[in-house]
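Take a look at this one chain, the form predicted alone, written out in structure tokens.
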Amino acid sequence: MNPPNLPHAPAEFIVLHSRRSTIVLEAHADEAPIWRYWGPRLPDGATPRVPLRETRPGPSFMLEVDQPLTLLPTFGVGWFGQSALLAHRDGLDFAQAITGCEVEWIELARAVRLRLTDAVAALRIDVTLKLDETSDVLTLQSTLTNLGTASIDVQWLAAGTLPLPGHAESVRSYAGQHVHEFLLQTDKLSRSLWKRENRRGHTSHDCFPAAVVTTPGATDDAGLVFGAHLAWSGNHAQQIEWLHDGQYQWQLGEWLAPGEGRVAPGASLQTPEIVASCSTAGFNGLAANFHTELRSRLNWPGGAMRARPVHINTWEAFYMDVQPANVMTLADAAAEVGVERFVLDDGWFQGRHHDRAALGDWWPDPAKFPQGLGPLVEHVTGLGMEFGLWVEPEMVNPDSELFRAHPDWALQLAGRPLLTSRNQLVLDIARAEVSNYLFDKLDALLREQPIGYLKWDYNRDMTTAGAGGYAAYRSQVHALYALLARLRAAHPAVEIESCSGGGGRIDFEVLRHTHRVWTSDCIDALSRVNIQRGFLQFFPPEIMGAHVGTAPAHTTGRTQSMGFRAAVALPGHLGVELDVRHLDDGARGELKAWIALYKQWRERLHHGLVWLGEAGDGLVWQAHGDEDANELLLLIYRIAPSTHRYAPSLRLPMLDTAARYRVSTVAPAGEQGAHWFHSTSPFFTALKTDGVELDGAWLAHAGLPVPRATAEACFIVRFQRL
């Protein structure tokens, strides 16, 4: 490292561009690159021109060498903020500093790898940055390689460090719990450290690994916002810290349990990816970036997404009281209302009569299915529906043939009690014999029957997560990805849903291996409005499992009309989670009409952009359309009784102000439900008949009139450019 009175090596400016954003790093051959800019697109050729240190006269009581924010801030040699690396070798080499930096372009102006070496601590950290032209999404990932002769223990290695501007104002994150996911939290940024950590072993219901940072004036559709998500299905942490130049740094990474970061000589430790973006088009612009990025990652059977089939799941119809005759009559009723995929949930396998036994014994219960699943599958497919099956492979009940034969296969710590949750333990799937057992059982099911879909559940947090006495949180996640990849390779036509008790395992990395997520075990439509809006900030609607549930809802006891339940589920991947056999003729006909409406509109709902907004007075809305706003479908939800004599108009800034639109209402055939907005005003009568021509500029700035309605109502409007 240079003596403090000597200058650093000459600066090289590393610039990455996408359509709407730019990254600028200042690289020196003898230190980590300095962050200079992450924000809206700069013109080609625009750089700082001069090194940062030449523009920053030092204050009193400081080191003689300025220590600005770098791509990899480290502890112990002059940086006093949060470090991107905390590590040691049996107490030694506890301080690190980059002494060498090599720049390797993967794609000019798009992707770069920085090879950062600490010759004293004998470490190399490779940091890769890729800025996608189409999505404006930045991905960062770090890999630490131990160049020394002794193991090094890593306590923290950030997947990346991001700069945030000094006028960053607040951070929006998501908390929650089972059946209450995606609860928006807004915290004011200040000189106090903002930090979130999850140690539950999976992505979790209560600490979503992402956040959005705002600047003053940011709204749904305007203003500068930044977002970042850690693509990882295990323990994680993120923190935002004020710096002494008035800026902020944002770090995200895997939370490592003691011992999980031990790296042998010559070995490497790779972090998950950070998926990050900035937008000057507010929260909706940021969501569009994330949706585009995730859609590019999804590994659909056949290489492309087909229309998302209407889905019925048997859980709330039967729970575990699965009897073939009843299941077949439910399948008959489901097919009659237009369901296209039938998923048999829990209760089908050996000895599974309640949640206290049988997890791990993955073959059909001979008492329930004496001929196996074949007759049921044949019945379902004979009705023109696909067949899907619920599994929870990572878990085992102590009361199971598997556990009695292999009690050592469960994660455990010697001398500690086996702590059950939902009467189950977690299998050590990183052990080859355990993973092979699970693959063999699932592979046999998929080979024996035309099963096109697996609902893959995970219903507990990890405790006493030891394997041979060592922490196994990290190895479990990597083993999960490997098992999913192995199954997908053997059965490439099978789609997989990531369930985890609803919202417990939803992240960009598990979605490299799966195709749908179960958004929440709560199907109360009123609760679902906000859960789904939080989800849509990062994930597109076509993977959002959204079901028409029972009334009253099993998780809240509240009752909503069939129409409102269906309207809330409509924009996602529509499903049904109720016993269709017990609906009266009117409710069955209404459900059938909503399913038909979904089929009519699913291509529009599941491609293009999503805009979310609020009008006040209990009105929230979302719109789905193409980027050029040629056609949009607008869903307006009244989630609380009106406190106004007249409902507020909805301003729709996504519309083309130079265009004119034909505006008309959309409703299921024969719709008469009490959820619907009613009005005898001529304008709304015209909307229901031939439609009304309106100017895009008027709709964008003055707004669309909205009729009065009772609470828990939905008004759906179509816009067609003329």
Second form
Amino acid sequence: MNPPNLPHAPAEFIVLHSRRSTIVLEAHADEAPIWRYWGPRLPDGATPRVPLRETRPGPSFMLEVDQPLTLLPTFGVGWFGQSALLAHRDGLDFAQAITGCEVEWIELARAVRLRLTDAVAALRIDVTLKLDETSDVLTLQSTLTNLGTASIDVQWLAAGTLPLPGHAESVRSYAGQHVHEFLLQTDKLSRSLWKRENRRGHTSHDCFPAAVVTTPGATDDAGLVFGAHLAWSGNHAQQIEWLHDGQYQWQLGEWLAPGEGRVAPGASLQTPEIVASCSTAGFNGLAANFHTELRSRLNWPGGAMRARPVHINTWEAFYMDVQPANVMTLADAAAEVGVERFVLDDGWFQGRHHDRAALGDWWPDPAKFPQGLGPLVEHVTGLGMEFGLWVEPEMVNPDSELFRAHPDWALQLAGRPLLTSRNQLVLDIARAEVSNYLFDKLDALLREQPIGYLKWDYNRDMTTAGAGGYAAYRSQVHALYALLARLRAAHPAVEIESCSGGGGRIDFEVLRHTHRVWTSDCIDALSRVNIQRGFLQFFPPEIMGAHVGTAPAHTTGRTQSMGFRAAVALPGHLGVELDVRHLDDGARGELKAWIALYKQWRERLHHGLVWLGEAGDGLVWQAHGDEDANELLLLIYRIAPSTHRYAPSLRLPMLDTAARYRVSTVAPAGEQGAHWFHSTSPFFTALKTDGVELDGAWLAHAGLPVPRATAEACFIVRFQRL
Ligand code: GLA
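What would the structure be for the form predicted in complex with ligand GLA, given that what you showed me was the form predicted alone?
Below, the chain from earlier opens the complete complex, with every other chain and molecule after it.
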């Protein structure tokens, strides 16, 4: 039985192309555009030719109107799947359907705005799609405008709805917790709804706002994969739903607390952006697209990234026991091993001797720093290092001068207990007097001293987040962005790190205002291998805070060699988080040599592409190189003892199969120690001395021989095209 379709205005195909991907929508003047395609690049001029409904014989037990997946599926007028909008006006206008669609090209074949109107529910939703030519990244954003005479309550407005092909197979998302971020979770797609939601008020450790969808056969380097991320530092939701035409829809958006989506007549509600991409080059191809996009968002002082300076961060050396004399001797020891930026972590401000007091009182503790921070900053800068400072502006301890003066400045709900976490509450920074207070305090610190860097922390989840009785999750995030922007405008030379108990606030929007993230409070190198590999799926290495920590590691109790700790931190934005003063001469010398190695290679590590791979038998690797594979640095990590008699060869598909390469090992000066691969085979001896010439085709298809090694070891190899 073929039910007749209700007449629709004629179809117009909207086609967006980038280097390697294409989007096709079918627009009609009287409904939301129908999704026709998001996938690998189609040739110019290729369209479906035929409107979708003409190709779909209707099944039994269906409406006379055929309602396919659109860019804005809505509830109540013929769509039975998840809706991109759930809204009502005091119970009325609970059903929506687009009655008018205007196509506004922002840039032909690259960026388009669809102005979608519902004349019955009196609202307009503008959906903007931009497909970036070079990165293949699609940016999607929606703005709802209330055209009615009464407020509308929006419960859910997806930032966008994406189609996924019917052969989509599994979804890789990231779970985790404090000290264990980016825990890969793979779920098979099925007819059951796949959904992740975060209500913690910040990006969260346990529900990273992104996922990667695979198709059969997808690997690190080949096969079709799709990825999407919500550029937002607050509550969020995403869902993937199987549809009756065999494809899937994927929605991402802000999770709105009850009441947060109320839109007054004439007002608008704008969603965060979705940053999405597809690649036929597997996970590494997708990562490259995200890295390119993120790099274009970073707003560096002076307009361009400078070589990422080696940090020392004082947290694990002192915790809150910050004594200026000790801090200065640590600075001496740090400068001696080659550190370039000294970051004074928690414990420096008024009354901050433990985590039960003082947040909010952002001036130097007079007992610890009777003359202010000046002498310390002078000492540090006198050693040739930049000075950085830890702050946690959005928080307040009940035991603080700020809270005693303004108890009403904390987010709270009348009649509910003030729920503390790490003894702290969240300030209502959307209030002008609160953000002005914070701006003034931070501004004063930055004016008084030559502070080049702030580590901006956020150490709790949000609860009872009420302002005047209304939910304030959304307004907090916007106020954070505004405060960061204001501070950056006043101090454009200052770099900022986004930290939230490690990696609880890592996303593409906070990174418009900041320059690196503290990836995790876990500095155990073995744990870090996986955390960093998850991170690198979306973010480039130069913003990945990666420190050489103490042994045993404070958060896991495990011990790794200095070489392994340094080798794991090497490809990121390198830092040191240990008391360098207490290292014996051997360890200090080793650390110094690794820092020198980082300085030698950081430009190579922090530009271009990153490829991740696994060779089995406990070996994982990552390569950093230019797009044309002229020069690559390969880091091979043995993370578990071998169970093979011979280590497997490592195939390097990114190499040019038509080229020959000079292959040689890279090691810190005077390299020694148990972490290193021991091998007396002539090949490895040659690699370590003059290097060996090898064929790209052989390396890509048969692979590079790998020496035997004990577990927790790293082997670094350089490839130069001949
Ligand atoms: C958080 C951060 C740490 C450190 C402490 C200070 O936990 O992730 O690196 O700055 O706060 O209190």
